[in-house]
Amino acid sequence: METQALKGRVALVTGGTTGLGFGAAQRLIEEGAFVYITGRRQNVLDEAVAKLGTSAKGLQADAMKKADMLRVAEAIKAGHGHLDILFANAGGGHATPLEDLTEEQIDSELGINVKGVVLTVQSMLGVLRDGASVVLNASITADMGLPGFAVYAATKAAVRSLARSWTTDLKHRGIRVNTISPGVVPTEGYGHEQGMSDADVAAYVDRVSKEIPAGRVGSARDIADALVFLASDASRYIRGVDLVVDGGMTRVYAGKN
């Protein structure tokens, strides 16, 4: 008989109304858990939570507001007493040329993919269960030093400094804090945020498939059963540490066929 990892547990994702998150919430309700996702524009955050059922609740909230996600510890307080697993999932940024970085953009990725982390966890204190686990979104690009994506990667290689620091801040309390580094996941940010095309999209996940040991281009499922491992007590002996789900893409080398 099958059972459910995260039975009873409460949860929160931030951005969890499209991509990864949403993927993540789906996953976490189908192991038992109860998922609040955030998301700023209220109308697509109830189309997500409409789909997700009766096991979420959306909650309107730009991370990189305190006063936002002090409502939205608030509003978990209110509605369960507590929560168990924190996803901190928004984030973004765009490919740019060094040369035509602006500040609009450099504030923008910084705020979004650093601030808004620091806030969020920050602001779950008070809520988080000890003993909670805490899972980070970074990325594969910190560690690859991909062309226009200086600042991206500096603001996802900064998300891994904070999981390892917030591990012993955080440790008299055995709250858990890890990162998680998904690959090449297509998403709706591919449009939306890279400006690509569905015919660049396809191009692209054909051409990079070929580079990566696993023969394919990762899922949003990938991502979300990685994160259940580090919410649940399977990984309990695990803190600080980045997991990352790329199919072996920056571990080994595929060959180009």
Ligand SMILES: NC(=O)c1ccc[n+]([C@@H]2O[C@H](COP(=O)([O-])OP(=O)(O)OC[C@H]3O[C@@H](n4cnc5c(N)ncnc54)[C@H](OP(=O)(O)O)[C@@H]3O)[C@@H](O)[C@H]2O)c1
Contents of the next structure:
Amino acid sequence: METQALKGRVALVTGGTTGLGFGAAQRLIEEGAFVYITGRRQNVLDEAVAKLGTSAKGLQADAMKKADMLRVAEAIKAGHGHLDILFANAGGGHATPLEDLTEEQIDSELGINVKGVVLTVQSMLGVLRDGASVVLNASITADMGLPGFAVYAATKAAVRSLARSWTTDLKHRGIRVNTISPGVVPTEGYGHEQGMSDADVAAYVDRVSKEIPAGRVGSARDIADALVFLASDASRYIRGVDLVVDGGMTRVYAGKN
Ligand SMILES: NC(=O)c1ccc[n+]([C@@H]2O[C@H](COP(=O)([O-])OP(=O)(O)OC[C@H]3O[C@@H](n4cnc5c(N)ncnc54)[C@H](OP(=O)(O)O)[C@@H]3O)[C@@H](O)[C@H]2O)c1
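Now that we've seen the form predicted on its own, could you pull up the form predicted together with the named molecule?
Now the complete complex, all chains and molecules, led by this one.
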């Protein structure tokens, strides 16, 4: 449902070219926001902006590089002068048995999910308006103990912790910081990050849907609707929370479907 709850707001979505970030950008625009999106691949960025239309602008940037994120902040300053909404979404990781985990994978997952989120928020401090809403993308894996996801899950636990600390660090500016923890939402990342084929994804969706009280996996729109809530004035009294958007998967017994 479209309410124009974000009319006139300016947002940044990191990793806004595919998956949850792209869905978030679409939804923020539907609600009246202008949205800057980032990603590393210029061609994918161009395609995403072409789909999003004139209320979006693409800025090629690697969230793990401070110089890139400061360049993004400069571009926003020159464009709109400020940010009302920041969705630090760029992230990823994949399952690997503990014995096979490499230094490269550990560095890469800590790099994008922790260092990247810290640099993103830090770099935007100069353009975030007092009273802005910052939302970090975490994950239900932080609660779960899923096989092979130890490092990824630990990075997402760190993301939840960052949000709580920043809630106090940014209290004097009225900037609210919260996290969203999506459940299972098949995206492009299931292919290129997890190495799953379309058939693998279909079989997984079929199996896992039975374990989800909502009876289905999530969609990018399910997550984006939660983001709109946390980005809007409707959540004005909410700070430092983790909003789990998983169809009840980690909180409720699914019973027999
Ligand atoms: N899908 C799920 O089931 C699920 C569940 C829980 C949490 N999450 C979280 O949701 C977020 C998005 O995941 P997704 O499933 O939507 O993945 P996705 O489809 O692979 O999208 C990832 C996005 O991030 C960008 N990106 C990756 N590394 C980046 C970097 N270093 N700098 C800037 N952009 C970068 C990608 O573009 P480039 O590759 O071109 O940079 C792409 O736009 C992640 O934080 C993930 O951990 C997902």
